[in-house]
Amino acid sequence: MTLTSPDRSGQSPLAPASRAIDIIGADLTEASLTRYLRGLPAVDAVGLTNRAADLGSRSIKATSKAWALDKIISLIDLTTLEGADTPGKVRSLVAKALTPDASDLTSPRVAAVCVYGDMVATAAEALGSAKGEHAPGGINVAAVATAFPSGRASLRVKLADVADAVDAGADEIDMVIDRGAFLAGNYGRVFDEIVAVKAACQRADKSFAHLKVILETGELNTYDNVKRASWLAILAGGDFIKTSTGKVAPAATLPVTLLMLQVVRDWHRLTGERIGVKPAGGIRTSKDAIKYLVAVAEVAGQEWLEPHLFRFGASSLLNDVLLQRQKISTGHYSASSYVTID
């Protein structure tokens, strides 16, 4: 797909997403898409950030700790994302990813292993017949693409990292978007880019591995930014709308989170149609994993707690999980040998 560079009055067509054209017209330009996202109501801060803070101090029950410390399980994506990855550490992943706890089979397992594209097939072979959400109890391989975490490649070098992830067995994609061309108000680039990497998630078989997009919401300066960020990406197909990489400071917060929440509530509302969020980086605890369910459940609904609408994108956070869970089990806290170190 060619990008097209939109003229003097930014009538240029963009990509024909269906999404977009359902909601902003057939007359899908670089105007008619900033106008739309401009006009989207503005982000009230102190009551985002009061909303999240009332939220961040609820409890649970402590009845209902150990179905919310196994329902954290299942919605993480394991991730190693290390220059020093090796096949070896990414077995040791999928090995923690099957069997989160070696001596309390009754753990569940995690959503996905998130890994890059060059370990893709490694993490699938290792998976075997429990790789994809069709085996029972299945794990995804998520692969992160598009020069992922800065995103600063041509378009051709990123659809060929998504294409190489697909081909050797993805069934999910984390891309990110072009912060800077988002930041410099060139929608439309950042759009047609979306839609460009939608279309090489497809499959030999003609299915599609799920698209998460990446706002990277620490380098976006603004909630407004974050909101008008959200839409553009569900607009132009994406699947999932992922908070960060992890890699850039701040990372997942509980407010950014919940405007991202109200954002996928609002186009469910809309079009009847759910998207997913992740949160990612920096989310290391049970209490802090917990605050986020909360305010899943509260914002967007129970029908968001299940893997393929809500996923936490984290490393050592499994590791917290299993030994509160032991907590639970026998009354006192594990030495952190208990856990692997990942």
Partner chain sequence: MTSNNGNTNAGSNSFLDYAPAPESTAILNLKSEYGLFINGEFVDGHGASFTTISPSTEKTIATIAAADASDVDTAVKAARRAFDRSWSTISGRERGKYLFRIARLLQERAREFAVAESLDNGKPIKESRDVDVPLAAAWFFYYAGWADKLDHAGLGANPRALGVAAQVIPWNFPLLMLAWKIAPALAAGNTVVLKPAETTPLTALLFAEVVQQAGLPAGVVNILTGAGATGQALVTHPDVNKVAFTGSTAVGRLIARQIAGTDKRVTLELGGKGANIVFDDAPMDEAIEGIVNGIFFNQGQVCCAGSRLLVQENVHDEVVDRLKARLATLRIGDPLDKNTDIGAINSAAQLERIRTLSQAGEDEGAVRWSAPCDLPENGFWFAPTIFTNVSTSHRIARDEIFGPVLSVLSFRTPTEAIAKANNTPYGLSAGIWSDKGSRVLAVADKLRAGVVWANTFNKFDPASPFGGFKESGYGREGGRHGLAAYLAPAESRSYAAPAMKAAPAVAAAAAVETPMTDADPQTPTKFVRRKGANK
The other form holds:
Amino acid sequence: MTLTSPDRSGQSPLAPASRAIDIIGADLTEASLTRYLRGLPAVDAVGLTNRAADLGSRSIKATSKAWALDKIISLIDLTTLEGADTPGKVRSLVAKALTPDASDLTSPRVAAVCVYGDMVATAAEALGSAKGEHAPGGINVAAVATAFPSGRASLRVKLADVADAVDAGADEIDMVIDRGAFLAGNYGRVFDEIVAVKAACQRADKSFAHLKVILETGELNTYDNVKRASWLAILAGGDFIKTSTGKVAPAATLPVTLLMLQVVRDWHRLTGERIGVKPAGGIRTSKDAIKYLVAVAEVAGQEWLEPHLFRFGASSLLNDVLLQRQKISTGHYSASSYVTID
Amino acid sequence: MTRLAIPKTYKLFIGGKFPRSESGRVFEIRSAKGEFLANAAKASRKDARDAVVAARAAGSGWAGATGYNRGQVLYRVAEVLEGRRDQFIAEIVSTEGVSAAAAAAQVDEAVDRWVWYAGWADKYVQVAGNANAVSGPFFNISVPEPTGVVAIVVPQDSSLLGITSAIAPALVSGNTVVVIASERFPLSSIGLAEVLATSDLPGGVVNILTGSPAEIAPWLASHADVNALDLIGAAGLDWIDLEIAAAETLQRVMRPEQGPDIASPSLTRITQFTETKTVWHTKSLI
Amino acid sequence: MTSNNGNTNAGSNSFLDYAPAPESTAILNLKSEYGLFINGEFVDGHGASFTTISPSTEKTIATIAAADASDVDTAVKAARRAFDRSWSTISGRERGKYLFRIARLLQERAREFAVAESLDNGKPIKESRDVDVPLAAAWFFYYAGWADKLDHAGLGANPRALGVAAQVIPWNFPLLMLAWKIAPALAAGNTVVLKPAETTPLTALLFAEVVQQAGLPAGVVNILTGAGATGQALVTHPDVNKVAFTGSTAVGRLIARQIAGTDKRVTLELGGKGANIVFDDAPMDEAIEGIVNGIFFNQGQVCCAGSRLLVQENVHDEVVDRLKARLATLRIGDPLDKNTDIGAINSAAQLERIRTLSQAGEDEGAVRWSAPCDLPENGFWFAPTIFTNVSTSHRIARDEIFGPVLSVLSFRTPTEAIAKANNTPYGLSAGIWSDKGSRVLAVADKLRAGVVWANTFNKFDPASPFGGFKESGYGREGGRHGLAAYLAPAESRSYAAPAMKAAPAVAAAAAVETPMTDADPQTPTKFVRRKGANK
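Please could you give me the other form, the form predicted together with the partner chain, since above is the form predicted alone?
Next comes the full complex, and the chain you just saw is listed first.
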């Protein structure tokens, strides 16, 4: 099987697939892709978790902490992904994204709001002139797609899901990989889907919505799988690799995020290109989020601490960070009644 | 017409071969009654050096053999020794001057000790080693391994039982040995060398030097390629100097023993020339 | 490398210049002077007292008494009295309860001990806090449980304590080495006289307070501070039954010579030149961490440090590149800052040794790379350093440097890796990095080292025996084996004073025995033991 062949995707080989061709070779096949992924150095789980724990034990104080809290806010994909989401809920979320702390307007805005595809138009409308990373103080709209969270639908349905969201104005697409295909060893199928989804992210003006590839690490189960899936997603053209949907436990963990940071660091060493990382699900406290910042800065590099290279997929994290900000500005511990429920 | 007997030439046992001393020296072995029995080779420091080289060379093969394999080889020693029972009895009677019954008892006990130690070869690891329950995700196991080259001054007042009791336990775990035989009763030691040479024991695993312990032992105690020094039969030597010399390269030293039950069989005799190695390996599912 | 001098401004500069996060020293309540701890009390020493300084600032911490030969004699007598009158007469169960108390007291005062250790030794607080002190408490907890289970220690029923143990420990893990020594000795029923290193007496003296708080009978634990002469007087004292030493191979040799001809039992935990072997299929990121941990943990001042990196040639350059990148993120500076990765070298003398050997490395043609960093002005500092182009004949590939200096060598095949790893008179530790289990096990079998870490390094546990092959010493610390080092089988001759019962056949031999003294080295007693019970 030739990957990204016109007969499979219905389109010419895509620019992003050139990554795989550059790295693996022009005769890109499922066999060569599989060989490459299986040839990646193994991960030792004990060593990885030890390293994560070590990074997690950094003590971030004073000016560093104040800087970190604002940075965390600016990296959040403020998320609502409920079956019960309504336009009102999404508008409330957008309001929070624009003005996280009504009592302290110095708070930065989040990076994006993350919603289901059918809520993209609502979110875009609510953001108004603040929509998009290029607007001053702009906030992106990210949409989950490809039959999120399970991904169990035909490619045709998944691509339609993506196209709908892009048409509705999504700046970013959070797709899920086919974990079943991955676990069955069908790496080519996973690869082709990502390439096809990337193609579906292209707008009429030829620009692309950013593509975040959700690995659902909790289902991949092993770090070796996470490592292979990370490489696979990057080779297929992903702009970001993302841990989880938030619907499967365990979601984001520090070790798994550390591993993905090591992959993007190595990709940069190899190609000079920077890929983003998004841990999502389960990061609820400032203390936890700071550990991620430390991991990003010490493993990938501080240049990754920008919204186009690192995001937190979170909902309740923002309020905890705001409480910490209030503590720093007032000198007293704050209370949950001083931050808004959205 | 009576037939003239063929006397045996008693030589050293180094690297599986039976060389004369490179020094060309011999010393007289006389019976308990004072009759001339033989000229035994009198080993020199260079013979000791050669013996250490042979022992070192044989080390990895012997230590690398399975315990089951070493056990069979040691049992084979007992088999061959049993077959030469009469020869050893005769030599012991003539050199030690004991009764035939006493000599037979010594030979029989020696055979039995080879059998006893043979049985330990694939078991001592289970008794002396263990898994360790450490507080973390690690496989962790401690196992005894042979110390390496062991120099042994065997009990001096015994022909066969002394040397057997001193060297068999060192061999169980895979050590190779350089043995300084009893100066007074060396014939059984050479006899034993002939047994060992025909018992599937790889050459160099046991090397036997006859001669003067006082002359040879200091060279072994100070030899940097000797890992351990068993002074079990060195009570009559200036053994403190030997221990001091051995300290230079941190040889493991076993001090002299005395008494009627010297070198009696025990598991400790096996483990005293082992090193505990602890191996950690990470253990985790994901 | 990031400087951690506490003078950076994180907000305006770089997140990685973390704002200072110093551990408070307010928790420490130090005295300006410390005496010797003999027979349950602090007493004056008769030697010339000395000061202990903080190696990161060179500031004086306290004045410390020095024990001379008369103090050693007093302490050994106290230990002997305690052995005869109290410690050997109480049940194992009660002994264990004392040890459990000590473990708990160490846990309660953990923060205080960590601060004191980092202050006195120069090691990063995160190490003293997360490794030294918790492990020290764990050691007491582990051996506490052994005290009433000695029948299962592997020496047969009713094994007996040896008597008075003389213990001399180094400066690299002051409290932890104390725990490694005292916990098994007491559990087995011995009493101890321990001498901490001259440059790091502080936590041993705080430990003496713990001994008081635990209500241990007087004389069971005695702490003598002082320099080498004190240690020498202690290990050669005629009424000492057991010598346990951790330190350099040179001193270990000396001790082995000095106890020759006596009936003292001895265990020695000496130097090392550990090989850390990285195969091309290693889990690469974890291997890099393991290399860093192997040689830069505690500034490389670790006897089992992975100071020789053996890298498979086909990944040599990649490993070295990654290693350098990783070292650039280490933070050197104030040991009491919680974000410090690399602290101070323990003493001016040790720093000089590291400098001398590193210079030898350059002179002999190896290529030196040191992490770029600003070192503090005061105190003893050495930047993490890697030597490449190292040959097996170079001094830096053979001598123990005992500092943050890694020598990188390469190999082509597993056979060559094993041969090079074993090509040293030492035999303490080794590391193997490979994802192939069968190879890991085979290589582990062939390495002549007492501790082999596979896909990890510098892990310690009270249940895990530790100690060397060859010139790295003999005897084991930790686990059942570590307990056995302080016990004798029931049927063997007693090593203790005449008060001990002995079997009839042995009593006669014991009767002719006279203790050896320094002045009378040529009148040894023959060592006699009786065996045979386990035929």
